[in-house]
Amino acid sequence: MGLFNNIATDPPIEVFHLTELFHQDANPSKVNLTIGVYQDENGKTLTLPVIRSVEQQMAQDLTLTKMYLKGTGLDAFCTACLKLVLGEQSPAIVENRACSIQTLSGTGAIRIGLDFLYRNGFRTAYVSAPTWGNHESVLQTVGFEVRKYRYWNKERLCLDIDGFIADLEAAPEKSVILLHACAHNPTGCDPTHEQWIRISDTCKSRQLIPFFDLAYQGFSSGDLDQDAWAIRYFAHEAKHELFVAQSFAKNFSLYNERIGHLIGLFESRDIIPKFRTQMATIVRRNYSNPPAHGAHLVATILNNPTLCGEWKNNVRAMYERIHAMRHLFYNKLKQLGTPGTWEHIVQQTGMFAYTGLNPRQCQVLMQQHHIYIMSDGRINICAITPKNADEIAQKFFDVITNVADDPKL
């Protein structure tokens, strides 16, 4: 007898188990509006023409070898990424109590600092309700207690700001809140200015650790400030300890290089060495050095004005299509009468809409239109196009008007 024939299979992991479901489908009509990445008007992720510029410039550069980065990262690629979430004028950076760790994308981020923070003893981590399918079993992964905050209020299909805050009050001091810091996933629905501040008062009060999961920089506004106004405002008003875990797979569409980094911010600048010498620790126990081609990528065109200057086009240019389409979809389920209020589509931000089709909805959906879908209602807007979105929205009315919800599912 194998040593391994009575291991478990683990159940698939919903978003790629829909996405291959969906290129199974023969139907000339399928549509998937499931997996997170951006999609043009013909329905393709293609490179950004700023990417495929750099790319053909760094194959004729002979300095560029394959050599291991050091494992904390790239200089010039860690210094970038400190001042694009933090602010070029950053009193955190100018005092050098932050600084920027390279990882294997947002995931990686997450991943290793919690890491860090476990290993420092904290114990107990707040997720949204509902929150990013992964973050979850990351934190569980590394040993956490994970409990859940109130976030989506589903009568009123909107923040529960309310229910957010009582709790953040509710938690035990030092407790690790995980943020998203904007286009929430899978909302789409953030908190105002005046919401993050009470936020920030509330982790102040309670001692509470926030952790930033920066995903969707650009794609919530369009402007690349404005959407890390809540990390700059715990930051650099409020003054608190803090992490972020950005991810570059979205907005320089750099998908499968798995580019991101974390940032540590602390009180006082004596933390960052000790912080980077236990970071280099955990970096090698779990991946040893991060790759190399995307931070390189990354570290160009943020270190050059013209490029930079051209990717931030780029971020707008694809924003732009999200904020069209959202709108058009909105305007095709108005236009069919479909039941319900629909204003949530058009208020919500970034690349998903949390539809509010229940389970069983999602299901008919999926077995007999053809239209995949999560099961919590979440859909990728970038999967909309103007060719298709006449039909999608007539198979949202004819599910929602005729399948009512399922207790079993």
Given for the second form:
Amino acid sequence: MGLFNNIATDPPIEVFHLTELFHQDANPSKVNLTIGVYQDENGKTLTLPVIRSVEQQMAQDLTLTKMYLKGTGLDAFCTACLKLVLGEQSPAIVENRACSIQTLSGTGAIRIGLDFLYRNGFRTAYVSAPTWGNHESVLQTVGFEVRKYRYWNKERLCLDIDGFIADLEAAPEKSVILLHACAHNPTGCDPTHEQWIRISDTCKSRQLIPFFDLAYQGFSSGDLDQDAWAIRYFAHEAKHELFVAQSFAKNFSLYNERIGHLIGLFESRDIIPKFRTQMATIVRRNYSNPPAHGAHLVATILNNPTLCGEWKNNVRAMYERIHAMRHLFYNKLKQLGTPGTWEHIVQQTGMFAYTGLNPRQCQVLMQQHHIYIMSDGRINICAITPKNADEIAQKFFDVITNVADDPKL
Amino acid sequence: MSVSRTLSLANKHQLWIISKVSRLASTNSWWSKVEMGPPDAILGVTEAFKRDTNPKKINLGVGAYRTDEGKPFVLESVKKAEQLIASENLDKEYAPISGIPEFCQANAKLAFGDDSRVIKDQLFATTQGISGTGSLRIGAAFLAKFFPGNKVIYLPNPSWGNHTPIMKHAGLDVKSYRYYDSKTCGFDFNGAKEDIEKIPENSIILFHACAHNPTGVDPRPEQWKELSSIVKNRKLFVFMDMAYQGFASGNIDDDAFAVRKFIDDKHNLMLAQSYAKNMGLYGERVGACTVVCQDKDEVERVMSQIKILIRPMYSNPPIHGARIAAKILNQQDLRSIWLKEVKQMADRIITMRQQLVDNLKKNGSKKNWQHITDQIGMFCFTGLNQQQSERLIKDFSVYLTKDGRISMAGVTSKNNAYLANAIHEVTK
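Having seen the form predicted alone, could you now give me the structure of the form predicted in complex with its partner chain?
Now the full complex is given, and it begins with the chain already shown.
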């Protein structure tokens, strides 16, 4: 009699479940618009050539060992990351008030950043409505009480900035506020600079802790510095103490190497050694030290001007393709005379578009048309190509015109 | 724009006071009460070693294999596997949450043996973990959430220093059973049996499968058999930590004896494995956590829950090291090279142990040093007390931890005689 006879099978995580259904689907015209992975015009998730060449070099280098990294990660990596996010001239860097800890990609950074906050007495956190599905899971697992701030206005298909500010104003002091630095997931809708300033002012006056999730630096505007504008404003002009969890899964196309980092930016350099030792403790009891491979790859590239230039071009190219696909899709929908407004498709940025389709329409799209999208209507624009854009737009048109909302869902 | 230039002296002074006060107020940072974390004891040894200018200094704190030249060892099988992988231009897309199947399958076969009932009936719920630590962490988290019995884990005394924080942080209570006999520098079998027989039924017990860390003291096969039987009678859930398969005796099957014996005796155990030492993959963080299940249905249910535990930790595992390990385990020529290299590492350690004992005798030591060759694996509990250990550090620049533990990996044919002499001096 097995010990674990009575444990339930929990429902699988939606994005992986849908992707699995997609793989099992035998229909030749199937398309997977669910998972947030960049694809090129041939539907391929290619490894960046600059990564391949560094990897070949590393494989031939017999002087490289497999020694443990420090718990806080590879220094050359961490230093480069700070500059990438905060800018080389950042006063926080110059004054030694910022610290980067290598982490297991973005998820890992969010997790240990929240572990740090929790063990130092922070208990309430706010996430945008909606947000990346895993934010709430991480927060709940760590022990936070999770609340939401209004974000997406479903009727007007834009940012509900007044609701956002009102909810922050009602937040208890010392609440942790999870902010998407750019290319909001899932809506693709970011605050404008003026709106960021309002958000910053409110965080200041309510004594809230900004915790930025930066998973798409470069994907929002094509420019790495521009995409870091909000973080840098909060850090340098508004002078918040803040945290940043960055993932290199998307912008380095290094999904499976789990490379990212957590920044802690404080008012005084005295906090840095304390932060580091606490992070070392947290890391030690979870996984001892982070995986080396991805860190060496990113550090080599960021610290070499030629390679870094090549990488930035790669990011720009990815951005441009996504941007082009947004316009293509939008144009096709308009050409078909699809009911509703679709400007949000081209106004949103990053990998995703929040189409506004309801769950019933999403279901029909999948079951009848073999187009897989998330039940909240989120699509990965990257999976649209000049070859499949017509067919996808047509199927969206069909579903939008023929399928109403199902009140039971 | 400088406001101060246009102000009177009194106003300037006022401004200065305000700015001073506001600076003070602003150092009321959220983090001013944040405590400094305690330094790591083992890292401290290496740091002190680095600062020492004595040319004869020896670092015996390091928990990583070193060649006879004192250098880190990158296995040829690993390098070859890595070069093949680089030439194959494999993708960088997300691995499955539980890791790549070619790694998980090969890993289970390595642990249980190809002919095991666990393999034949596919009764293993295996997930890739972030080396040994991460695999222990996943296992502990699973037990903390789902174990139907007492959420208390019994560790051998002493155990690896990081076991307790991992278990506690995952939500398990931690207790211990007697293990090391400081009088004999060997296994306190009677003490262990007595304590285990008193553990409340339906609790969790952890064993080091081989090469116990930190003592190097392992039960003999017939003692393992008895332990298996006692644990069965007490209805205890077994968690095996196998971080040194192959590295202990040089033979991967011999080192898996305890795990396989327990499986034969129908313990549906939990197993954490690491490839840090036996494949020298330290920084690539390769490991696995396995729950041996009753049937395939249980495997599915358990796997679904483990994936849900991993998602809010780090979503999915790093692939590079797992690809290396999978290639080595699955490709015959690489596997042969690896098996030779693992034996080579183990043999060097065993040789160093023997040399150390011989050198101690040559120094005229009257003490019984048999435990040095009886013990196995990376570490050796010398039997030195704290004062003796401190003298070794201070007077001889031999760096070890205060409990008298030395890492045999730091011993070479060149420093062996010096070490023996130093040990003799502080113990005579």
